[in-house]
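Shown here is one chain on its own, the form predicted on its own, set out as structure tokens.
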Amino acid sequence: MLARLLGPQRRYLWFWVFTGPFVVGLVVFGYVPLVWSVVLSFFDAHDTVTPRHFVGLANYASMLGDAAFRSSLATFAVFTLFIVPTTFAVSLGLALLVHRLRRWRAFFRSVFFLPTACSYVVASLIWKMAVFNGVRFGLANTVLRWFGADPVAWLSTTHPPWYWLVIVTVRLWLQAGFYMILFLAGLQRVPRSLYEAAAVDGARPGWQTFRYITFPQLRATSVAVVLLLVINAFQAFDEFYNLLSTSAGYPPYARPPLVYLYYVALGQGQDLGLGSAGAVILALVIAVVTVAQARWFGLGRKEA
């Protein structure tokens, strides 16, 4: 069996050298982690990964029942209509951008690209302690103090939600960058013959050019950016967490899926029998809306 892994004149053995620790530790503390969260969904598991009494569908029926985790599901909904259009638009408007700039290109490139290598928890702090400071020394309330309006207490007023002004400011200075990059490799892709010929047939440079020439061109790229837009939506929780919680405890409202399981799970009742079904529903939630968003725009299908 090891001849066989190795290959003849053991050929292969530098390669299992460099991958075979990325490969053991993805198996421990990932698959491995994975399914027996499966396992554990299916057993009443108070403070304990051990299963004691099976029990079935039965967490998976109290957790589709829990009008909490409900509305954490609402709130990942209401969440996704922030985030996914602004993030889109800002991340394509700075590519369009830069890609036309002649000089300081990779500058302004990297300065957009820079937040995505800040930490999720310090962007928090940093908003929650310095931006949106509920009392009058935060920046975003000295903004107001000039115009003589009164402070804004974001985080923990509910009426109008002004905390979600802050959880989608950093999660939009967070990852925009990112996706700008996406965008800029697609544009690069776009051939300059097709400008030329719009030129020739009349084509105003600008929006129309845009409309029937850039946004048709990016299709694939903007399909896999509203994907993942999507998929890390459904996986908030640091600036949720960082933004939000006190040492009073998490507030009842915008309390995402991740949050919500992480207090089932973890919190007093420690409940991690529930907290895996939880997971696991998340885990299929996610699928299916994957699924039908490559569907719905046409993923994979040859072009006619």
Second form
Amino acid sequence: MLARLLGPQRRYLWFWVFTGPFVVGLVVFGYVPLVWSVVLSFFDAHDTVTPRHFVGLANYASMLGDAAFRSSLATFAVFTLFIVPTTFAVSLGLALLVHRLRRWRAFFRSVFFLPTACSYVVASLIWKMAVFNGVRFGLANTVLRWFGADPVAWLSTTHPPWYWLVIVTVRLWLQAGFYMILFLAGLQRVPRSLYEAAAVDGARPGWQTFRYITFPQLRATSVAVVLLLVINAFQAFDEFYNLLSTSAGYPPYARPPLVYLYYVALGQGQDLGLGSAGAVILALVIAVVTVAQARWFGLGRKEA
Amino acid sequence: MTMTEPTRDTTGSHPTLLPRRRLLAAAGGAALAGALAACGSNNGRGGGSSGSGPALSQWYHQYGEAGTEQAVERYAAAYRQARVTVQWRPGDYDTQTAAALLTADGPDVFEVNGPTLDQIQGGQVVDLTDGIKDVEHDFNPAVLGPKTYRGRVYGIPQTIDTQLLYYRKSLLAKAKISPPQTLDELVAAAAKLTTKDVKGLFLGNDGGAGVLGGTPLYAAGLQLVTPDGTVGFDSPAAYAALGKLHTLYAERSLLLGAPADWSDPSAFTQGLTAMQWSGLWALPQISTALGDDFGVLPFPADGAHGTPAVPVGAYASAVSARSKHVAAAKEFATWLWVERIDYQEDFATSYGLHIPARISLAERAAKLRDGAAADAVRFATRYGHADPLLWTPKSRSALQDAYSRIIKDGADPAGQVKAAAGVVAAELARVRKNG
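Complement to the form predicted on its own: the form predicted in complex with its partner chain:
All chains and molecules follow, beginning with the one already shown.
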């Protein structure tokens, strides 16, 4: 009996020894909170995680009726519009440049990849306090001063919304290297014979080759990169919070959904029901957008 | 309004960024303390306490001044009826305590920037009236009021903090202006003091939205919540006052994006600004850096019915209802913050500058007798306003968002104030229903 349970060569035992801890971790820290959060979203859960007062869909109605929540979705949309194309272009550009190198390739690959290892919090603090602070000795303002311009309070100015420059550049710097690696891997999978055949057919190196050979061959990578970028943009929290929050809270602009929900559910208000409802709505939006994108790009279809 | 230390804010919810060095020093210190405690943990009692009886844990937020942590540990160690362990908690203290109160693993006794009305109505903190009632009259009513709900006291005020307008005497003299007595004079002075390298006024990196709270409204003769529990600030006087804050921003008189926010006096002492709104806690640092070259003012009056105003607030000691030893925790809180007057005096005046919450102590505190500190005490006594208990976090952030839109975006003050008043009215109705 025991032998049967353990399986041939004790395979079942080893299976559970290796996967067990992760399954337990996933259930305890992943699924239980997830399900609990959905449960909470139907209750009035002020200052408690074991609520008794069932309110049905009231939290959802109040969340969707909340102009601040809707504007946080708009903030996310704007952020995505800024960050996805720029990261895509910059990381693809870097990958193409690094890929062409004959020498020093490993060195440059590492250099561009290094920012990925930097924490969002640390990078945000450097951006906020050293690069884009509002006084005359900030790096950006020092450069402006060379040209005789007045210092700009980057994170405090809403007209024009200079804070977007800070938010987008910090994430661009942090993540471009990572996506460059993905593109590099994709580039290395493009068969050399295709380029040779194209050269024989008279394709000029440069734009024509890129447009008709390289880019179409990178399709699978590009789709994955865009999907990851959009999901990551949805989850934006760290740099927004660290760049813009003050001791007294968060300004009413550039407030993405997670930052907004953080203040609703986990600030002094502790309205966990309302926060959970917002989180569920957000999760649904992410799921729908991801599925729609995957359909649109034909992800998972067999490459022709 | 909640006043706190240089490393924390007043209104609310999170920590300003600790200066790196202090943060690292704190982390290192904690690690070291942990290591030392581990070495000496075999002595038959918990770390940091010498009493017998139940084990209590007491939480404090991280005070910026050196010596405070050692002081509160010393007080705890002197208590005989329980073994009290002090936890010194850096980071977002309000959020940490709010979350910890949901569990039995939270603190027994804790200081709180409140307690909030939701915490009281939700039964998360216990009634401390019996311990305080004999000396209730000796506590400053401005800060005891917001700790009192329906005649019962839920937090014992520890020390009073306040905020002030600091100005550089020499810069004002050079520009030939006298210290501003009205909001209009402040706007004019800030514009006149602004040069290419020095701004006129620093109200925080968000232009004042975060720190000012009810202060400009009180200065315009209004209030946040009326004594009958209705909205007290939806008035043309408010629209006018807030419009002037936008003028400050629009005329580029405000310092924005300084490396350290309003709670830290660096921008003022480094000459980035001629005037700064900051806490009383910053006074020792400013006085060290600038000598006599500074003065303090309350937020200036505005309009026909205005009076100067300063915010006051107090961290209070409260007892968690989920404590396993509620009675012992109440006894300890009462012992430290009601009976031990010597410790209360030491705590308020030996490490940085606070006003003792006990009137008898405030009157005899030597450090508060002359100069700018004496002015500050006078402002706090005469013009001090604390956020009422009914002023919930949601109301606060609604007003703060309105300020931000008025100041930075130039939004119509009347529309924004009315919108905020709507949120506040709904909140007031909600908390009345809960009560």
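Values in this document were obtained by computation on a predicted structure and should not be read as measured data. Take the two forms, superpose them, and find the largest set of C-alpha atoms that agree within 1.5 Å; that set is the rigid core. Numbering follows the first chain given and starts at 1.
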Rigid-core frame, C-alpha of V291, shift of 2 angstroms or more between the two forms: no
